[in-house]
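Next up is one chain by itself, shown in C-alpha cells, the form predicted on its own.
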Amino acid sequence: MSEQTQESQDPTVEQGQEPKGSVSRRAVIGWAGAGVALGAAAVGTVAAATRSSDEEAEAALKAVPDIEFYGEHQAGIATPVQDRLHFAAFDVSTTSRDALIRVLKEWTKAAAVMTGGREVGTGATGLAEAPPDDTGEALGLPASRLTLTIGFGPTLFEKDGKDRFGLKAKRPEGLIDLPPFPHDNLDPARSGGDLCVQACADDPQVAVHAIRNLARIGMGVVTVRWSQLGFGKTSSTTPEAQTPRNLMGFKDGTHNVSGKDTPTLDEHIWAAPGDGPEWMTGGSYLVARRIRMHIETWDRTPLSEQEDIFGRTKREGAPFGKQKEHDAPDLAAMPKDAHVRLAHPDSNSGAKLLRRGFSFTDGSDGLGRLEAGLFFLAYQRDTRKAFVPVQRKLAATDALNEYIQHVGSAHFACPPGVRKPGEWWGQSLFG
C-alpha cells in the first residue's frame, strides 16, 4: 500500500456486479428461496425478469474487447487493471533444459489461445478415450480481458550454487535476492519460485482456469510452489477513473503510473538497452509481497489516528491541508511517519513503481482473526533503485507497520512481450 499508485475502475462490467437496472444472480437465489412462500407465479415472474437481464449482462461482457497477447511488452503490466487475480509461483522439478523449453513453448501457445477466449488444444470435449486438452470450466465464458504475464525468479538461474539450466551467466544484476526488511515475517512456503504467472481477468473463473491449465500442461516439469487469489484491485493504470479502497477503508494509491504515460513508463518501468542482458530489454522487474493486515486491531483505532497514519482523509482521500484527493500533497503538513509522506516519490528521489495490487481474504487464522490483506504487485525498471529503498524507508518508520506485516515475498524478471505467433516466453533467454 503506497502513494506510488493511482487506483481506478475500468469502464467494464466487473465480476460480482450487474449492470444498472439488472437483477443479480445472487438476488435471484434469495428470491427463489422466498418464492416457496410467495407462490409459483412469483417465482416465474422473477425467472422471466432474470433471463432478460442475464442475457443483457452476458452480451455486455462479450462486447468487451480482448487484450492483445502479442506485443512489444507483456500484457498485464501497463494494460488496464482487471478486477480479479490468480497468481502462481512454480518450481521447476526437472533437470532437463529441453523439457523446460518445451513447456514454455506450450504455455505460450495456450496463453495466446486463452487470452483470446478460446479452448486449449483440441478443447474440453475431445476424444472420449483420452483426457481433454482443456479443463472446461471456462466454456461459454468470454475472455474477460484475461492477461497472462510470466516472470523468472533468481533460482531459475542458480540454486544452491548450481547452474541448473546453463542460464547463470544470463542472470540480470537487477534480479537480486531481496534483502531482509525490519518487521518481515516471511513464510518460505509463500515466498520465492523459479517461475511465476500472473493471471488477471474480470471473471475469477477465467483467471483460475488459466492457471489450472498451465499447471496441467507443465505437469512433470513444473509444480505449483504457492498461489494467491485476489479481488478488488487496489491500483490501476487508468488514473482518470475513480480510486477504490483497500480493506482498511482508505483509497489506495493516488499516484500510480498511467499505462498511457509512455515517457514515465520508459524512465521507470521498462528495462532499457544497456540496463542488463539484452533478453530483458523491454521487460520489467516484479516484486510480489503478501501483506497481512491486522484488521481487528485497525477496526478499533479512532478515525483521527487512522487518518494520521495514512496522511489522507478517509472519505475524500484528500492529503492533509487539501480538499480533494488529487490536490498536490503538502508532505510537510503530514505526520513524519505518515504512510503517504514516506512512500511518495518526492520522499524517495523520484522513485516510481507501477502497482497492480489486489485485496485478499483467506478465511480465518484459527483464532477468529480474518486472514486478509493486500497482495502487493509492483513493476519497475530496477528494483534496487525503486522498491528496495522505498521499502527500507517504510519498514523503518511507517506508522502503518503497527497494523500490517509482510508474510510472503518474491522477485521475478519479466521478459519483454512475445511479438508474434511462433515465438515463445523466454525465447531470447534460452536462445
The other form holds:
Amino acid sequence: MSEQTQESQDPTVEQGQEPKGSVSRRAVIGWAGAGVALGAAAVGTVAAATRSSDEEAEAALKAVPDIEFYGEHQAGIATPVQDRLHFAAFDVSTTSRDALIRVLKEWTKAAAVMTGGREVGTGATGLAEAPPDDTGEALGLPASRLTLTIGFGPTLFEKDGKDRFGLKAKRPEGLIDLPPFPHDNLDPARSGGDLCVQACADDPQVAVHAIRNLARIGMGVVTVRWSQLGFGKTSSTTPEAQTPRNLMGFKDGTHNVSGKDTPTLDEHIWAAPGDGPEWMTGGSYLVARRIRMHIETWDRTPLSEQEDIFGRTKREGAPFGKQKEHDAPDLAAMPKDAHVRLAHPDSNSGAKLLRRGFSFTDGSDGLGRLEAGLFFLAYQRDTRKAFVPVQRKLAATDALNEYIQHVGSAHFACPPGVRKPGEWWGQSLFG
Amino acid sequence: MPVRRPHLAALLSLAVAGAALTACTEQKKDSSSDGSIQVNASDSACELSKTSFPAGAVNFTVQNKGSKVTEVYVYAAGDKIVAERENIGPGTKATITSEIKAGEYQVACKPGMVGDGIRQKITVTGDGAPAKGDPRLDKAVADYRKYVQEQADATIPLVQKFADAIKAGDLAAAKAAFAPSRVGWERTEPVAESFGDIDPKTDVREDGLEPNQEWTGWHKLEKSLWEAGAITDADKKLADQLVTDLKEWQKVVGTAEITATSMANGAKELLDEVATGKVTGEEDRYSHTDLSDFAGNVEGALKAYELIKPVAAEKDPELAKTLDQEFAALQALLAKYKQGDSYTSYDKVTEAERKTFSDAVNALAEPLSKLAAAVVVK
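Go ahead and give the structure of the form predicted together with the partner chain, now that the form predicted on its own is out.
Once more the chain from above appears, this time first in line as the rest of the complex follows.
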C-alpha cells in the first residue's frame, strides 16, 4: 500500500521500541535447524544440506512480506485482501476509562508484534508455574500477511443513556445506529459491540491466534460479544485480479475499490478533515453484516434465474450483454431487480463502498441446512451516504432477498492508523 | 470430568513401618543405642529424646504415657505429612520409621487424636542444605491444610443428613440436603479430587463413567431425586456408600500434596471448574443447584488466595489489587442470586445472565492464573 510505504518508519526507532523478549516465531525454525545441523556435524555434507534446505525454507517464508502495522491508515482496509478472517466484537465490561486505555495500549503492542510474526510478551515460554504470555499455536508460522484493524461501536460512546467513558461528545455523527431494513432478522447475540477487531491473514491459525491472544489480554475489561470466522474472500481490493466468488457461485463486487486507487480511497473511503470529529480523520466506517444464504433452495434454482438475480453469467461472470467479467456493465441490460444493477454506484448516486467480505460456513444448523453465507464487511467515508442508501434499495427490491437473510449487524468507527511505535489504538479518541 | 491424578499412596510411601518392626525394636527396650528417637507422649506433653539428628532412616519409638489414645505425626513445612502413626493406645508403644531428608520438621502428638497436637520442632541435618522457603508461605500451606481438613470434617454430618433423608424415603428433605452436602467438597475441589479413587465414586456424572464403572455418588442420587422423583432401595445403599467414601476422604485429605504454588493454581482450577461445568448448567443438571457449587468453588478459591495474599501483594501489588476487585465483583454477582440459604435454580438463569457469570469468571480466572508465578518470583 502506497501510504504505508511512504510512512515507513526509521527501522532503528522501531526496533528500539519493540517490547522486550518479543521473539520472531520464525526463529523457532532457525533454532530447530541449528539443532539438526549440530547433531549431524560429524557428517559434514548432511549438515550442509540441512542448513541449505533450512535457508530455502526461511527464504520461502520471507517471500511474502509482512504488512506494515504502522501507517497513516489502519492496515486491513485498503490492504490486499488475505485468504482468511477472524472477526470479533467485544463489549467493554468495566466502567474504568483507565482500564480500557490500558487494554488498548496492550492490544496495540501485541498487534504490532503479531503482525510482524513475533510472539506476544515474553513468548510461549516462561515460568513453569504460570501460563505463558503467548498461547503458542502460531509458533513457526510466518506472519501470513496478518493485519489487525480496530473499530469503535456506537455503544462505546453511549450505552443505555450512560456516557461510561466520557466519550459521548466525541461520537461522530456518522457513527449512526443503523436503521432497520426490511427482511432483517437480526440476532442481538450476533450484532453490535463496543469494539471490534478484524484479523485477516492467509493462514486461519494465525488469524485465530491473534484474536485469541487479544481476547485473553482483554479479559476482565472487555468480553467477546460475538465472533465470526471467514474463508474465501468474496471481494478483493485488487480488482485487476480475478474476482473471487461467493458461496452462490457468483462473482460479485467486480468493480470494488482498488487499494491502490488513492483518489477514490480519499473520496469514498477515508474520513477527511471536517467530515466529523478530528480524531477520525484518516479513519473509515465499517459495516459488518452476517448474511445467511439459503443454500439448498439456491442450489435448486434454475441457472437462468440465478443469472437473472445477479445480472451476470455464472461461469464467466460477465455482466448481461458483455463478454468478460471486467467489462463495464450495461445496467439497462439486466432485469430491474438484479442484484448488480441495484448495488452499482450508478444506481446509487455514485456511492462506493470498499468491500472486504468473506464467506462463512459454521457447519449445519440442526435442520441439516448449511449454516453458511456471506460475512459482509464494507468500509466507507460516510455510512449514511454509502451503505445505508444502497442497502435500503437492495432490501426493498433485490431479487436476491428470496435467498438471503441478514441475521447480524454492526457498525464501527475505525480510527486512523497508529503512526509509530509508542502510539496506541484509540489514542486520537481518548488522548 | 474429574482430572485423574497419581494415587496419593505414593506420597505416603515415606510413612509408617508396620508391626513387624515394632516387635524388633521392642527387644531393645528403651535403649536408644540404635539411634532411635524416644517420644514420650502424654496427655499434656510430647517430649523427644533428641531434637536434632542426621538425615536418613529415622526410627521414632513412641510411648503413650497418657490416658487417651494418641497419634504422632512428623510434619514438613506446610504441615505436609512425612510420617504418621495413629491409634496408639494408653500405655502402649509404637514405632514409626521414615526416610527423612535434611530440613526443619515438627513432631506432633495428638492426645485423643484430635486437633493440631502438641508440637515439637526437630532439625534433621546432613547433606544438601535444607530447602529454605518463605516461612509465610509455609504458614499459608499449613493454614490451608487446616482449612481443607475443616471442610472435610464439616462435610460428613451434612452428607449424613442427606443420606439419612434418603434412607427415610423423605424426598423433600433429601432434596433440601443435597446442595449443602456438597459445599465443603466444592470449596476444596482440587484437593478433594486429587485422591483419584474417591472422586469417581462420589462426584462422577453419568456421562463421565468409564466402561463397566458403576455409577455411584451425589449425581446418581441427584438424578433419582429430581428426575425419577423416587427413592429406591438401591439409592439407600448408595447413600450409605457416599458417606463411607467421604469418610475415607476425610481421613486422607490432610495428606494431600500442597505447596504455595499448588494452592495458587488450585484457586485457578476452582474457577476452571466453574467455567467448564457450572456456568453451562452441566454439573447439577437435574437439581439445577449449580450456583451453590459455584459459590463453593469461589469461596474455596478466595480462601486459598487470601492465605497467600500477604506474599503476593508484596511481590505483585497490581495483581493483588486486580484479584481483590474481581473476587469482590464475582461475589457481588453471586449474592444477587442468593435466596435465603440457597441460590436461584440455574434453569431460571437466562442465557444473558449466564454470559455475565462467564465473563465475571474469566475476569477473575485470567489474573488468577498469574498468581502462582507471582508467589514464586524472587
